[in-house]
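Coming up is one lone chain in structure tokens, specifically the form predicted on its own.
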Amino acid sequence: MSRLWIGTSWKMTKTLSEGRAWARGLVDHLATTHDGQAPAGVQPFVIPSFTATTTVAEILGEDSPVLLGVQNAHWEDAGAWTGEVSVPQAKDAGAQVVEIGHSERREHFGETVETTRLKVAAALRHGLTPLLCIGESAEVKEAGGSSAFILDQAAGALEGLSEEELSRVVIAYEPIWAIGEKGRPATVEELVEPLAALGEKYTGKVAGLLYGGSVNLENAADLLGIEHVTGLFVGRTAWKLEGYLELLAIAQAHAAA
């Protein structure tokens, strides 16, 4: 079995001192319990806000088993794009992963299928891992269109990629109705069909197929048990270091089972 990806995005949270403390705690934990390595069978990753990228990169160190990401990046390498950050700039700051197409970016900042395609290509062009987020609204779900909707989102963003390029992509399925402060945890039964559709198309072809959406310590093991799921992309539960460490332990136990 491939490694289970366990990661978190801090969104617009944490000061530098808070981010520093979280990262230092993770490094210390891995040093004392795993000889500085990742838990067996697990690929940890963390995506802080841009302001904390270099700080977290320095604490993790160059040979860290923890991958570092950014929450967005522009598709152009440079230019007159006020307020944006390019993939080369993100890479220079220490990033190895680029989160692309989160539903909040789509809803509030005009992200489209076309811009996700451009950003995936830019990340791959510079040797970074695109973490493509896809997910449907409650209205689409209620109409029975979840699988078709997310397959279209994925296909549009991954159009034209070679097999080698596709093998470097991670997909995170995050149904909009299940994420955020007002989201409700999805049941395993609700997730089986859309994840089966994604798995049929992408299992063995992409680097990982993650689930995200109201993941917590109570449902993490069940979510990892869904067929085709190879990791979790976690919000609030992982913002406290203790929660993230417990998620790593849950994933390690699942990988060993």
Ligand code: PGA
Contents of the next structure:
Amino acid sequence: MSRLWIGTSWKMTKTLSEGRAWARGLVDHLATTHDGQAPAGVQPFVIPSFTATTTVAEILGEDSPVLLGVQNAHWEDAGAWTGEVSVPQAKDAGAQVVEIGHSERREHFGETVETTRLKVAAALRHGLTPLLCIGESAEVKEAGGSSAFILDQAAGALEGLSEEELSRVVIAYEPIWAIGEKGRPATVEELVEPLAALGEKYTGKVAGLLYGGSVNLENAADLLGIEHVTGLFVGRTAWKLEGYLELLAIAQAHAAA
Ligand code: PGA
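Form predicted in complex with 2-phosphoglycolic acid structure, per the form predicted on its own context:
Every chain and every other molecule in the complex is listed next, the one we just looked at coming first.
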């Protein structure tokens, strides 16, 4: 089995000193307990705010087992796009992963299937891993349309990719109703069908199929046990380093089982 991707986006949290403390703590933990490597069977990743990208890159150091990402990037390489950051700029700052299409960006910042498609292509063009987030609203779920909706979101964003390009994409299924303070943790039963729909189409073709949305220390092992799930994308629980380290340990145990 490929490695379990376990990562966090800090969203719009953490000062530089808080980010430094988290990243240093992670590096120290891996140095003392894992000989500076990733826990066996696990691919850690962290996605700070843009302002902390280079700081975290420096702390992780070259050849770190922890992948570094950005929470968004523009599809053009450069130009008059005030307020935006391009994929080449993100790469220059040390990023290897580009998060694309998180539901908060779709809801508040006009991200569409078309812009996610352009951004996935831009990330791939520059050799970065697109981490494509998809997920349905509570209304869509209640109407029974979860699987069709997320398959459409994925197909739209991944349209036209070659097999080789698709093999470099990571998909994160994050139902909107399960994300953040306003969300509620999903039950395993609720997730089996949408993940099966995604898995039937993408398992073996993409680099990973992650689950995200109110992942915590109580449900992480069960979520990793759902068929087709190859990792977890985590907000609040991982913002405290202790929570993230616990998740790494849970994933390592799962990988070893
Ligand atoms: P949460 O965030 O873990 O705090 O629910 C998940 C996400 O938005 O990826």
